[in-house]
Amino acid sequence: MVDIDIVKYLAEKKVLVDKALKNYFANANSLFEMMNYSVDGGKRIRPILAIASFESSGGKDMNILLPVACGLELIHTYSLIHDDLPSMDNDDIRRGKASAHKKFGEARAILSGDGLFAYAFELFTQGSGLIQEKYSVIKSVSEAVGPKGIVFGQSLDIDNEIDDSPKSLRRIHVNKTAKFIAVSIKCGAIMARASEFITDNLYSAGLYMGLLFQYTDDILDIVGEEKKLGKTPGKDIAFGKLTAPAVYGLEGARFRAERYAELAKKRFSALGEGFKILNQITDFILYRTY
């Protein structure tokens, strides 16, 4: 595979998830229009990396990924939504404009999260066909959000009884971030019908990916700009939050952070060259300045 420019894949990939998203939240009522509202803006590199992985695996119709793609960046801004509110992590601004509970207010924030993660798994039911893929992306990505993931990590972020170790560092980057992206790349593969093989070592090295990105999302709200983050940096700090940067120090973060991205990278290339684009968006979310 040549090496490409990754930055116009991702702008490119975007604008086609974007385009997808448009149509599931057309002529809607006002909830839809509050639940759209968080979804615009957003980078959509969980879609993206599902779409990556559906072609590196060798999948060719994009009519059969989309609904999967755009049904994980529901489930994605839903999180942001609730992860914003006052009783959560407080924040006014996301991408880059009022957060969701700033602009409605909190019931219908929360309404409109709620909203998002159950149209979510609407989308993976839709067309026809591959009953047995979308089961599995179902129970792929209901383990990695609620209860055993994302939930789980989250409640854990907000926990003031926790110690300030690098095993609960862990604990809370695996489960709060790590998970989601590992199986949004695992969908990918799922859904273009790869062997169990490739998908469980895409969702290993996934893992990796996701710690580097939260990592990265750490370092970056120390160093990183308003302007260019879409959301307040510093919060972290103001909060008390244990951060990679918290239990390292910011230099011990970014080169975890490298490390992290080369044991990722090592995975991937381990699948074949095939699997090279999954590698450069890793270069991209190391590097990554928002």
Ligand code: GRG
Second form
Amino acid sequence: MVDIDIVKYLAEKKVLVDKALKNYFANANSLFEMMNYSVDGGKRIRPILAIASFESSGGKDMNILLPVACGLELIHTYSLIHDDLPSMDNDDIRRGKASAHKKFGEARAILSGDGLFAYAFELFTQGSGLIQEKYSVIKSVSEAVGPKGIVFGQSLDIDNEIDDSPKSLRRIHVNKTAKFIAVSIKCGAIMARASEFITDNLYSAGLYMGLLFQYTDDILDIVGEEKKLGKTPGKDIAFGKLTAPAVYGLEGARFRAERYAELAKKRFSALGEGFKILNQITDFILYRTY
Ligand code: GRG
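For comparison with the form predicted alone, please write out the form predicted in complex with this ligand.
Let us now look at the entire complex, which starts with that chain.
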């Protein structure tokens, strides 16, 4: 069951993130306006995870964390813009509206994505001090979203030659989705100056949360409603994608999603009561409908 408090928590933090993001697109030129179009909307799960782990790790000053949290959302948005392109997943709808290439044309959509990716790293360097922590954020995020992470996962995802084994599925999910979720959680703790023990354990718990996230994404592609999802369901089957339900069946995928949730929660719980918000977010992801 999803706790009512977590729904309230997510809504409150989303407002915080949206407000901070707005500042980064004030006085915008037309490129920034296009970038902002795609940034607008979305659940803000990755920045909220960074906030949750920042606060759980004792972080107090949100001004330290918000540029990092927003940068994570910009990278996420960039990956969605590129994922929707005709040469990738070819999706016309994203976040309940026309996807970037449908709205602005392909060339401008690509540039919006490129702009968001680089702008994120500018945000990671914002503010004075905490040089070591910012270095760690940049190192960890670049590893998770580049050719050892999202880009690698996506290249496996579009590879028609890939076999449909559980091992290949996990490899795609870990790289395409889980590493980014895990690093979002890790970054919050880094900016709160948590110990390496905490950041490492949060990262490994986050990998399980990330696998859970992609399992629920795959399941929602079958059982979800377009209006709630803000994107077109049924595309995985239409494109013959390697998904959790394709490998394990719908019930098998649900069962394994629950197992990943348990594995994540076990690891968050081991860090103490202070991290329980991450368990609640895990349950929210397990039961999400959008
Ligand atoms: C070079 C970083 C980079 C990206 C290009 C296209 C691509 C390579 C990667 C795509 C990765 C991708 C779309 C993975 C799926 C992850 C996923 C489940 C996204 C949906 O995230 P939500 O549900 O969306 O958090 P909202 O809109 O709520 O933010």
